[in-house]
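Let's start with one chain on its own, the form predicted on its own, as C-alpha cells.
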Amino acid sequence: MKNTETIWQHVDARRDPYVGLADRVWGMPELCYAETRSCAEHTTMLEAEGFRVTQNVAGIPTAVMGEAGEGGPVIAILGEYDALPGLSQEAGVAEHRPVPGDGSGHGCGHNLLGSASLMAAAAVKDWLAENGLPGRVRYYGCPAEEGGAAKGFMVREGAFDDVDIAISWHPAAFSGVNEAESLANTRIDFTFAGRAAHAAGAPHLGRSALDAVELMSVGANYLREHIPSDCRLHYAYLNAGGIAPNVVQSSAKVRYLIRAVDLATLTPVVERVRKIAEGAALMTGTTVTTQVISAVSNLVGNGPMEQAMQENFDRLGPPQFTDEDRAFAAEIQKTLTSDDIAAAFRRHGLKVQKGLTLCDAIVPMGASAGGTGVGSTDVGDVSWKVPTVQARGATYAIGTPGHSWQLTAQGKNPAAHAGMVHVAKIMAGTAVDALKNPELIARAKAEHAARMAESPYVCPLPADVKPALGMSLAE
C-alpha cells in the first residue's frame, strides 16, 4: 500500500478512534429507524471533530448530518449504521454462536460503513482547512437502509438539493469501484380483514383472513413465471391471525417486497401483485387494504466519478491483510459451501481461485457489470438526485454470504478494520480529487444531467407516505 498522499495520512491518523466507533456500533445492533444509540455515537464523533451538526434530518430522529468548510462545492459522504434481525453472533468465532439479547446483528457490515464514511469526511475536513481551499464536506448518517428507504425520504425532503457529488461504499469480499447496478423495489403491507367464527361449530360463518394471505401467496408464486426474469418477489407474514386454530382468523397481514431492474419495470409488476391481493380477498369474502412502507430507485452510474475513484484504487493498491487475517478467513470458508465461494468470484467477473481467502487485488472497473447477486439500496435515490459513486471495500472472507451470521462474526476482526481504513482512504482521495478539480465535478454533473434529461427522476415514494419509524417494532 503506497500511503504517500497527505489525505491518506489524515485517514491513518484517525484509525484508532474510528475502529473504536465501528466496534461500539457492532456491539449495539439496532434495526431500521431504531438506531438511537448508533446515531448518538456518530453525532458525538461529529461534534468532537468540530463539524456543524444537524440532527433529525428530513424529520427522521436517527438521521444526522455534519458539515465542515466554507463556500465552494459540496461533497457528501454517506454512512449507515442499521443492523438486521436474527443475525446475532459472537465476534471472531467461526461457528454459529448467537449472543444473548434480541437476536439482531450487523450481518451487512453497516457498523463499518458508517465509521469509514465519517472517517473519510473528517480527513477531508482537515485537508480543506490545511490547504485553505473553498469547499464543504458533509457526512450524512443515514438510518434504515435495510428496508426503510431513509435516503429516499431525505432526497424527497431536499436534504441533497445543494450537494454537488455524493460518495459512499459498502463492505464486500473484494475491493473496487462498485458497479451502478441495483434493483428498484417497494415494500407493501397487505392487511386482510375477515370474520371470526368457531372453526368446528360454525366454520361457514367465518371469513378467513389467513386463507386470503395464503391464496395471495399462491397467486404470487404463479406470477413469478410471467414477469421479467430479473424481478424478485419476497414476502413475510407479519400477522398470521393468532395462535388459536379453533378460531377462524379474522385478520392477517403480509409484507411483500417487490423488486425489478428499474422503476419502469417495477410499476406494472406491483400492479399485478395488487390485483392478486384483490383476487384473494374476493375468493375468501374478506377485504384488503394496502400500505406502502418504503420504495427505492435503481442506481444511476457516473462515469467521471467512477474513473476518479478507480484512479485512487490504482494509486493506493489493495488492502493489506496479515497471515492471521487469512487464517481466520479460511476458518470462515470452512463453514461455507463451494458454491458460496465460487459465486463470490463470479459476481465480480473473476475466475475462481481455490485457496484465496481474502482479496489481494483491485477488481478492474467494469468486471462486475451484469453480474449476478444484485440487491437493492436507497443510495439509488441519491444517485438520481446528484452524481454518485460507490466503492466496494474488502472486509470479509471471500464467499461470505451477505446477511449471514458469518458476516456478523467478522465485523470486529482486524481484517474488517484494515478494509475499513483502506476504503476510507479511497473515499477521501476521491473527494479531494473533486475538490481540487472543478472540471471533474463539471463533467460528472454534465453526464448526470444528460441521463436525467433522457429519463427524469420520479420519486417512488407516494407523497402521502412517511418514514415507517415503527417498522422494527413487533407487529
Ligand SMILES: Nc1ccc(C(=O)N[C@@H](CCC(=O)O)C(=O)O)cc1
The other form holds:
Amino acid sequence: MKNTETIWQHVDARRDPYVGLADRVWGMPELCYAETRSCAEHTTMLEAEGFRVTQNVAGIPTAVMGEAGEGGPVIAILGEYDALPGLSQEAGVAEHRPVPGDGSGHGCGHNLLGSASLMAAAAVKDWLAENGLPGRVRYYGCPAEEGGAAKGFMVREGAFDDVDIAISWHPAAFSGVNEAESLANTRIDFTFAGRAAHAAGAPHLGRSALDAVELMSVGANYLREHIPSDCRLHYAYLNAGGIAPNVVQSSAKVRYLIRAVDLATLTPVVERVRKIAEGAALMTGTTVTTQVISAVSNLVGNGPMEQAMQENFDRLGPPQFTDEDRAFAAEIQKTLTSDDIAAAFRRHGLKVQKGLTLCDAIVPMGASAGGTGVGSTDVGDVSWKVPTVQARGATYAIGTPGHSWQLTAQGKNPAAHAGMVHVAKIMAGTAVDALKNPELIARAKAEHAARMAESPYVCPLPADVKPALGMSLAE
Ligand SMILES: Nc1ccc(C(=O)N[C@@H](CCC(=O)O)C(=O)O)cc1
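The structure above corresponds to the form predicted on its own; please give the structure of the form predicted in complex with the ligand next.
To see the whole picture, the full complex is given below, headed by that same chain.
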C-alpha cells in the first residue's frame, strides 16, 4: 500500500507551493535569531493556509506559531529555517562554489525542514476539517536551532504547555525513525580583560587577554583525557585581541561549546571548564567574565510514537528518487572520501553498500550504531516537555557531511524536494494516527510521565539567560 491515504494526498496537493517556500528560504540564508525574512515567508504561508497565527512566540521575533482545528488533543509539528555561517554554495553543482553574499548557507537543510513541517501541519489541518474531528494541529516555526537553543526558551516560556504530542524531522542520508541520542550541550562565552601595552617597549606592563585564551585552550585540551569519552569540547575564537602583534592584547573572547550524553554528565564538566578559565586569568593577571549563550538537553525517545511513525514509513515505503537524482548524488560522492561514505552507513547501523548513492530502503528502528556521529538539537528540550518523535528524511547523497558545502549544494535538488514531500507525509500520517487514536496519545504520555518521574526535566538554561537575539555568530 503506497501513497494511498487521504492525508498523503493532502500533502501531494501542496507540493509546488512548498517546494517554492523551501527554495526561497534556501536563497535567503539567515543566521541564528536573524531569520526575519525566512520567518516572514513561513508566516505568510500560515496565513494563506488559514491558520490562526501567533507571532513573536516566547518574545522571540523570528518564532511563529499557527494553529488550526478546535478542541481535542494538540499536535505540534516543529520546523526550523536558520542557516549556518561559511557554508554559502551554488545550488546543483558538485564543486565548491560560494555565491556572492555574506557567506551563509543552508548547510544543515533547514530550508527543507521548515517547509516540510509546515506542509505536514497544513495537510493535517485539511484532514481535521474534512473529518470534523476535535483536535488541533500547530506548526511551530522555530529559529536559531544552530546554537541559539530557541526551543529551550520557548519551552521555558510555556509555548508547549498544552501540547500533547510533538513531531519533527531532520534532513538526512537515510529515511527512518530518528534514534533519540543527541547530546546535551552548553555554549559559554569567556571574555578576558587585560591591559594593553607596547609589546616591545613595555611588555612587562601589559597583561595579555590573548595569552589567557591560549592558556585556557591548553587547559581544556588536557582536560579531555579526564572526562567521559563521549563528551565534546569545541571552541572558537570570537576576538583574538586585534591584528597588531606589537600591541599586548587587552581583550579576547572565546566561545566554548561543551557536550555530554545528558545534563547530569554535562554539568560537572562545564564547572571544570569554568575553573580552567579562572586559572588562565590567574596565570595571566587578567580577569574573566562569562556569558551563557545557549544550552540544550539530550533527546528522550518515545516508544509508542516511534512505533506509530515506523508504521507510516512501512506503509509509505522509501522516497522515490530518479536516475538523474542518483547521477547527481554520484557526482557529490566523488567529492567525498570513502570514509565519509562508510561512516554514513555505519552511523545508521547499515553495512556499507558500494555504489549506493541515495537511500533506497527504510532504516529499521533500533539499527543505529549509537554514540557515533551525534550532534545536539534544541528539540531535546521539547522532548523532555512532551512526548516527541522525529523522522530522518533522506534528502541528500549518502556520505554528505553535515554542515558542508555539499549539503548546501543539494538543498534545492529534485531529490531534496522528493525527500521533503515524502517526510511531510510521514509526519502528517503520524499526526493523524494520534488524532484518530486517543489511546496512542495516552500510551505516549504514560511512557513520558514514567521517564519524567525517574528523572524530572531541569531546564538547562540559567534563569537569567535570555535568547541571544543580537548574537552574531561571526562576531
Ligand atoms: N538531526 C540533526 C539535529 C541537529 C544537528 C546539528 O548539527 N545540530 C547542531 C546544534 C547545536 C546546538 O544545539 O547547540 C550541532 O550539533 O552542532 C544535526 C542533525
